[in-house]
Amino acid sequence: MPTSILIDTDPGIDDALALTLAAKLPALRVVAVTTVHGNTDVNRATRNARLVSSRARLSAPIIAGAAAPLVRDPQPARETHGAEGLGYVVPSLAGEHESDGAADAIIAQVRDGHRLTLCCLGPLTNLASAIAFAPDIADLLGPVFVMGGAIAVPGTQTATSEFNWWSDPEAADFVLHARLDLRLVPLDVTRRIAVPGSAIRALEKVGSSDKDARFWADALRFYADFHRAHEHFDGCIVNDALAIALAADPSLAEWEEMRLDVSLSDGERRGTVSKSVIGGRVTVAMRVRAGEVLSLIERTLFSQWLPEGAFASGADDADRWLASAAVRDTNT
């Protein structure tokens, strides 16, 4: 029996891949998708979620959500995901304004479903709002998988903070202390889920005669260009796909119980996660079988275009890159 899951997302290149993976995995049944500000503005995120869902033949309702963090201004990651949020893919339709219905949709789905699983791939604004409006859903929810935060590795937005939690630290703080079955999937494990540059280049060749392959090549190539220019890595890290893979099979990771807080400062430590005796209780993925996750992504989404093993070097590539980055940090 598949797990019923609601996905809260801000597509976003890796979000698009994660949403497609969720649509294709037989272990999951997507009951709804809510969108949020983050990698792009919420209008584009909603448009992108519909485009990706249509391509993946996912029929779940898609509901627009929060256009801004709880108390801050939105700051989209256009340098990472492109002007439209999907890299070099330029959708034919513009993003249009829709009313924020995400919190209501989450509340309704949780009350209608038995121990519904949530998977949050962007800032936590929608989930925080839903719990604030209807505190009873905290006791009704099943596991909540959250891609966000950095525990013992450097951040992506600042030296210590990850983008999603930097974007809306107040929402992250609220969710942390909401007494949920919170399963955190931080940068500590997601940075190992690397699509090799060689696979993206092979996909680009196939894309010259296959429009579906071209869609993914155009999206991932932009992401890879960003990683090459800013992080000296040949390939791209698809963080959000890991949260979906773990929602389908939590045994792919090793989990640790922790108490965590998040910084609400306006400075360099904004969104930074720290251990605290008074922090919220969280179950954190600290080690992952990255090769198996990459094989799952390759097999489920790309086997029609790429030979078996095209993603096989990704985990080792990421390990070498992360080790090299740690050496550079030590020497600076």
Contents of the next structure:
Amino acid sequence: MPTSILIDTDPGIDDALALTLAAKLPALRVVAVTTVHGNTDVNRATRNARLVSSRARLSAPIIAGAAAPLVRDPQPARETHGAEGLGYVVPSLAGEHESDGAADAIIAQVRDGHRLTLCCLGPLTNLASAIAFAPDIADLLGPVFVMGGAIAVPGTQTATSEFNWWSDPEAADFVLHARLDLRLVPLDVTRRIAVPGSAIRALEKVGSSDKDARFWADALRFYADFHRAHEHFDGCIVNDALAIALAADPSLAEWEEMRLDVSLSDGERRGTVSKSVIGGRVTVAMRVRAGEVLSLIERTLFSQWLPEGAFASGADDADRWLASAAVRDTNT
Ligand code: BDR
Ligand code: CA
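Switching forms now, from the form predicted alone to the form predicted in complex with beta-D-ribofuranose, please provide the structure.
Then the entire complex follows, led off by the chain already shown.
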């Protein structure tokens, strides 16, 4: 029996890959997709979720969500995900305003489903609002997989914080303390899920005569250009795809129980995660079989265009790159 899952997302290049992976994995049945501000504004994120879903033949309803964090201003990541949110892909439709129905949709789906699994791939604004409006859903929910935070590795947004939790730290804080079965998928593991630059270049070649391959080449190449310019890395890290892979098969990671807090300050520490005896209880993926995850993504999404093993060097490439980055002390 596939696991029923609701995906909350801000597409976003890696969100697009994650959504497509969820649509294709037989272990998952996507019941709804809610969108949120984050990598791009929510209108574009909703338009992108629709575009990606239709390409993946995913028929689940797509519901627009929060346009802004709980108390802060939205700050889209145009440098990382492009002006439209999908790298060099230029969608033919504009993103249009839709009213925010995500929290209501989450509440309805959770009350309707038996221990529904959630997978949150963007800032946690929608989930925090849903629980604030309907606290009873906290007890009804199944596992909640969340891509966010950085435990023992440097951040991406500041030296110590990761983008999703930096974007809406108040929502992350609320969710952390909501007594959910929270399964955190932080940068510590996602940064090993690297699509090698060589595979993106191969996809680009196929893309000259295949429009589906071109879609992915155009999306991933932008991400890779960003990584090369800012992090001297040849390839791109597809964080959100790991959260979906682990929702489908949690045994691909080793999980640790922790109590975590998130900083609500401004400046460098905003969104930074720290261990704390009074923090929220979380189950955290701290090690992952990255090669297997990359092979799963390659087989499921790219086998018609790329030779087997095209993603094989990704995990080692990422390990070498990570080894050269400073690892901060987490015991503070
Ligand atoms: C997270 O931030 C976004 O850039 C990605 O889509 C992912 O959800 C990684 O820090
Ligand atoms: Ca995302």
